[in-house]
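One chain is shown next in structure tokens, namely the form predicted alone.
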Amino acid sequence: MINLSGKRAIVFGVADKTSIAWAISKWLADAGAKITLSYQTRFRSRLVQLTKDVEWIEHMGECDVAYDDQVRDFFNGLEGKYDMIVHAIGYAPATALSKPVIFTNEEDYKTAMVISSYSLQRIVRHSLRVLNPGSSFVTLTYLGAERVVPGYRIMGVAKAALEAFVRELSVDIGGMGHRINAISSGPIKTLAASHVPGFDNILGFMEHTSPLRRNVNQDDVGKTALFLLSDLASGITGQTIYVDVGFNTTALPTDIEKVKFE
């Protein structure tokens, strides 16, 4: 059993009860950690209801990671030191997700890259003054960073940049004794995923093709995040860990002979 008693975590990315960030928060709390949540204004009412009477939430603060000054002010407003930070943020405008990347305009590209990728650098940079020695970061990525996934489009480009940031940042903060890793999760039904065109078809193919013959869920990711953020993963940094029920290991369905082509 992992014991995080006395540890404090900051979690970015909780939008509602289906959020992977919320599952991670609960697993950290079950291990004894106290949680601080960051939220966007548009999700405040949901979070107030979600966290009502939740004893392990010690603080909530507004922060839009699209703006450097808000990230700075969020960390400046915190008291004490922290041990773990979760970056579970991804966003691209609907106008970008609705068309192939060749038609993505510069404004939508910048939005997707800043919120989904560069925001990790902002969070790490501004958090350094509030970290205890040997602190750890976890961010969330997806196989679309490496392969073309229908409907994922510009988010695949942004997630590829995010994974590169993890590698680069691991060197930058490694000398300070801190670690950072990414979890490449399989597709999960969340508020963010609902905006990806054809998402239900992706879930169906995943369940049919993956070695475990099922889809990954929030708790699968939450347990892995708990491990990576704990001292049990003290020798792991700069890595992308797959939590996708083995899907990334497959190339074609095992029953490919049953697939009919027109």
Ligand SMILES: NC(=O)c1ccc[n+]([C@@H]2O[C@H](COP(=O)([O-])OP(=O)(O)OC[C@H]3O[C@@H](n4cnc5c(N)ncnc54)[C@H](O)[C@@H]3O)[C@@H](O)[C@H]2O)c1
Contents of the next structure:
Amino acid sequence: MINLSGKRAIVFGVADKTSIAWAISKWLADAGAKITLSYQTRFRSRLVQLTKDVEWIEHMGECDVAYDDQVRDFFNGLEGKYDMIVHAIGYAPATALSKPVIFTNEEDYKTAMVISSYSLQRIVRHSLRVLNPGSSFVTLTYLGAERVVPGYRIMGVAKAALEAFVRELSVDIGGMGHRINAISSGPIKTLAASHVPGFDNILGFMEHTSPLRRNVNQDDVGKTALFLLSDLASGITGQTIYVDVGFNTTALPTDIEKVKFE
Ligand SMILES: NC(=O)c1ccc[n+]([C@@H]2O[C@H](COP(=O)([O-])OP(=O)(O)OC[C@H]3O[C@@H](n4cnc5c(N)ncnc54)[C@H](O)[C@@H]3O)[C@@H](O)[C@H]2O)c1
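Swap state to the form predicted together with this ligand from the form predicted alone:
Every component of the complex follows; first up is the chain already shown.
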């Protein structure tokens, strides 16, 4: 049993009850941690509704990670010290997601990279002054960072940079005793995922062909985040850990002998 009593976490990326960040928050809170939520203004009313009567939330604040001053001001507005930070943020403009990357323009590229990748560096940099020694960060990535997944497009480029940031940042903050890791989650139906073309087919293929013959859910990811953020993972940093029901180990569908080609 992981005991996080007396520990405090800051979670970025809750948009609604399907958010991976919400599941992570609940697992951390179940283990005894107090949670501060940072959210985008456009989700304010959903967040107010979602957190009504939730006693383990100690603070909530708006922050758009596209802007350095908003991230700085968010951390300046906090009191006391924290132990865990979750970065569960991803975004690419629809104009980029709807086209192959060969047509991605510079502006959309910058937006996807800043929000989905550089924002991790921003959060780490501005958070250092509020962290206890030996703190831990977790971010969320996807297999599209290292292999081509149809429809993922510019997000694959941004997630590849995010995973590289995790390795680089592990060295930058390791001397302070802090750790940082990424969870490479399998596909889960959330608001962000609904923007990926063909997402339902990806879910169907995963269920059919992954070693565990099912899809990943938010709790699978929440439990791994709890482990990585806790002292049980004290020797793990700079890693990308798959929580994908084993899919990344497969190369071809398990029933390849039944596949017919025209
Ligand atoms: N759902 C999946 O299939 C899947 C798989 C692997 C990785 N991920 C990653 O998990 C993370 C969480 O996504 P999710 O699937 O829970 O979807 P979600 O839509 O619930 O969460 C995405 C979050 O990003 C936030 N965000 C976007 N732009 C922002 C900005 N400018 N400033 C602040 N916040 C911003 C949104 O407010 C939202 O809370 C993302 O990094 C996503 O890429 C998701």
